[in-house]
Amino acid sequence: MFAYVARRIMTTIPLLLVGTFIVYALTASVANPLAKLATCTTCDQAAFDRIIDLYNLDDPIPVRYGKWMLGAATGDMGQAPSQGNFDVFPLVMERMANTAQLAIPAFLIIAVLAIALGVFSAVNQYSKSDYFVTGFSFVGISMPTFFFALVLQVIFGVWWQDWFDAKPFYVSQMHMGSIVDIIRSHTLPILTLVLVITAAESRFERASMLEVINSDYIRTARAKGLPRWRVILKHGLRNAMIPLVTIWAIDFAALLGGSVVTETIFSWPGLGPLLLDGIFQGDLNLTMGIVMLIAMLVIFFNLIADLVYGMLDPRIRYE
């Protein structure tokens, strides 16, 4: 197990630094911190030998790259001009806590809901209850995130009030208040991630299921007298779940490395609005920094992703 995981991270250290390479360079031939005092009247060869100096525009990209990455590593991912030259990694965790306030409630509702609706749904195959589910899952597949977002926001911040007088939950930025304040708050974003992101992965289960219950050892232990339930959820749901676990770990690092859409919308304060002002804004730091946390995220989940299949199914040898 110890050789596998060390394997493993070594493999991943040279797709890291090629994938953060090339946003590095993208980033960079594109950003230029000089361009804001271009149209300066004001400003002497001193502002800019101060800029280039900073930034080290007199240096490649590969050798600017390669220094970022060595403060990197120590934690000093520079500072974020676009932020108030607030230093990046500070800036970047205190977002990513409150992106994980989202991400964390709204991750273990969904895992929740895609075992049980694909379960059901694959046991009542072409039933009722199974088309019902499909639609769901189709309507959340089909409409954008910002599609279920806007609707929540008129139904609770607007009809709401016109029908019963009171907004039940709020419609924008983050209350950290009480314990109501944070419920109301938190709900509408959380709720929009679950109904987009279940009913994908609703579908993967589904699937995955009806695979496993048609297979030779669950026909086995049905004929040995076993009840039906009690086979499918001890000896099918395990194999199921190999699949969903790999979905499982993109999603969830997809959750806390920001739900752009989603977290704009509703005006959170999480990573994924901050990725966008280092992007629009030509904030390079800032930028990468970000990248560098979900590049790292989605790394460490796919690697334990990789060692729960062996949970799952001990046929699974790590060697």
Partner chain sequence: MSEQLRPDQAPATSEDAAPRVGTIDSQPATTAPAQDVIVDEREGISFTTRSFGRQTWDRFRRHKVAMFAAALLILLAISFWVAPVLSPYGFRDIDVAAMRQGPSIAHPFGTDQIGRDLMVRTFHGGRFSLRIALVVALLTTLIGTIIGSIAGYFGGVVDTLLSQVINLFLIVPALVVLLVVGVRYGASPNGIAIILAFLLWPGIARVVRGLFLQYREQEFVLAAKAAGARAPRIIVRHILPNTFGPIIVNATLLIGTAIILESTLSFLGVGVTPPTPTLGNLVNEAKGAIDSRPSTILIPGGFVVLIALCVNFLGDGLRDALDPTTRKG
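Having seen the form predicted on its own, could you give me the form predicted in complex with the partner chain?
A single chain, with no partners or molecules, comes next.
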């Protein structure tokens, strides 16, 4: 298995390099770190030189990418001029901790809810409750995240402001004082993430569960006289979860990488707004630092997903 993990990591490294290079080249061709200085009347040549030096602007893009990558490999991702010249790496780590406060609870709720709704819906196929759950997921799938977040803002930020202490586009809404503070500040953003992702995942789980409960071995288990729920939960669920694990890996990586829309609307000091800042202000080091982190998260959780397959389905072997 260690050989498998090692091989998987080796094969993703070229992919990671190509992917980050594309982002670097795109961002570098769009961003102009000197733009701000162009209108600055008091700036002298030294200021230009400093920026040129900071970004190695006198090198061609591939060379600049190489220099950045060599630095990143040793843990030095440079400074972020758009954030007061803070070092990128500690800044990104700090923001990721804030994002994780939303991502981890949201993911746990999503995982439980998606399985519960999917299994319930599949077992009661074509019943009234199935239609209800299906209707809910269609609405969730059709709802852009920004719109649901704004609806929540209108309800709890404008009409009933006392409940969750939410104010639209207010500076940092993250409060950590007491349990009540945490509930008041964390609930709405988590709810946004949960609705949108659960809707999609529960559809997926329903389809996968339907396929499983119509298969022969489930009929055999029932024919042996095992209780219905035992068959569904013990024999069925384990197999119905295999496709979901892939989706979980993608979604959890995406959640930890920062949800740009949700965090922006709820003024959450996470990775999402930081990334937006980096892109809008043409801050190459910052953008690259976050992209790098997201890419690593995706690779890591996909690897975990592949290993979990083996636990769920003993037929899969890693040679």
